[in-house]
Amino acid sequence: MIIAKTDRLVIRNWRETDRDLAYEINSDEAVMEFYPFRRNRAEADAFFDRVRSMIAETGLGLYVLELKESGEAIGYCGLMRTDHLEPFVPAGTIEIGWRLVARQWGKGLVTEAAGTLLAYGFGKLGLNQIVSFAVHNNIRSTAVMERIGMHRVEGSDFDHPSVPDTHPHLRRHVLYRLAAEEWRSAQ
């Protein structure tokens, strides 16, 4: 199922052939710099199965980014519920998130995909707001958030409850938000 297309990307559901991508991005030290874990093959396969069924069940999830020119799957970008983060983010809030293979960094591909998914979320899905969050010093991710029009919610930094005490430098997260009205007025 194709969710959307951009100038350079097809944003689509996962295919069985994308298992290697799930492993590559979830085990790569550079890609996972701001996460307290790296997934082995079995864990990456479980992640693959989870995100695929999430999309099948809800229509929301992490969608594959595929280069139009070559057909290569290079990462994911998606919209998901954040209910696991109450009280930091209200129940029912939708998050936009992404991961991209390191060899494709610096080309604006995540910004392109995320901008298209904001349009999908605010337009087709009728969402009122979309949030994103990252480790406080993850400059690459917060720069994407700002490029797509999101703004940091001052006073809303939080310690992510899923980050173990063994990684205190990854606990503090910053929260960004974009309201539908703000997005529409910028269009």
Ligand SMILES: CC(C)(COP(=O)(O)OP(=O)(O)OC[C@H]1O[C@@H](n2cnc3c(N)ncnc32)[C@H](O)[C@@H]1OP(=O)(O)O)[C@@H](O)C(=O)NCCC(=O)NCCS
Given for the second form:
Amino acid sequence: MIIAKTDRLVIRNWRETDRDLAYEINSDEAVMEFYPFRRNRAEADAFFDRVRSMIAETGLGLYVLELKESGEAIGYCGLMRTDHLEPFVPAGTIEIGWRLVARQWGKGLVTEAAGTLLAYGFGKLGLNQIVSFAVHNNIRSTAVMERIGMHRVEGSDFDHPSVPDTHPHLRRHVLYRLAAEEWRSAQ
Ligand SMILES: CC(C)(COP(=O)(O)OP(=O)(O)OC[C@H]1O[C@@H](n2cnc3c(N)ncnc32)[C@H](O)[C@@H]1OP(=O)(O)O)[C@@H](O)C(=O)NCCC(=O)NCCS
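Show the other one: the form predicted in complex with the ligand, since we just had the form predicted alone.
Zooming out: every chain and molecule, the one shown earlier first.
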């Protein structure tokens, strides 16, 4: 299932051959710096199965980014329901998120994918708003949010309820948002 194409990327559902990618982006120390867990091979396989079925069944989820030039799968960027962050984010709000193999950082690839997925979300899916959130000092991620036109919702920082006591430095999160009308007027 292909969701969209950009100049350099195909945005699509996961294929059986993407299992190594799922493991890499769930276990690499640089990629996982702002997460309180690492997934082993079996856990990464379970993640792969979960995201692939979610996309097949709902059309939403963490889509694979594939480089057009080489066919290499390099990470994910996706749209999905946020149902676990009440009262900070209302259940059913659509979130945009991303994770890229470290060797592909610094090329604007996630900005390119995310910009296209905003158009997909506001256009084809008719969403009213899209949010994103990150650990407060995950500057690479908040920079993507800012590059695609999202803005920080002042007064909406929150402590992520799933972050365990072992990782207090990963608890504080910032929330970004873009409304459909803001996105349209910027086009
Ligand atoms: C967050 C993450 C996806 C950002 O990746 P990224 O490559 O920095 O993001 P972009 O695709 O927007 O690329 C921007 C960088 O490419 C550069 N760039 C080059 N060409 C560009 C272009 N055409 N357009 C935009 N930026 C471009 C920018 O200058 C910027 O570089 P800089 O960081 O040195 O300033 C990546 O760091 C990552 O996977 N982190 C780990 C997982 C994670 O934390 N996910 C978010 C959880 S909330």
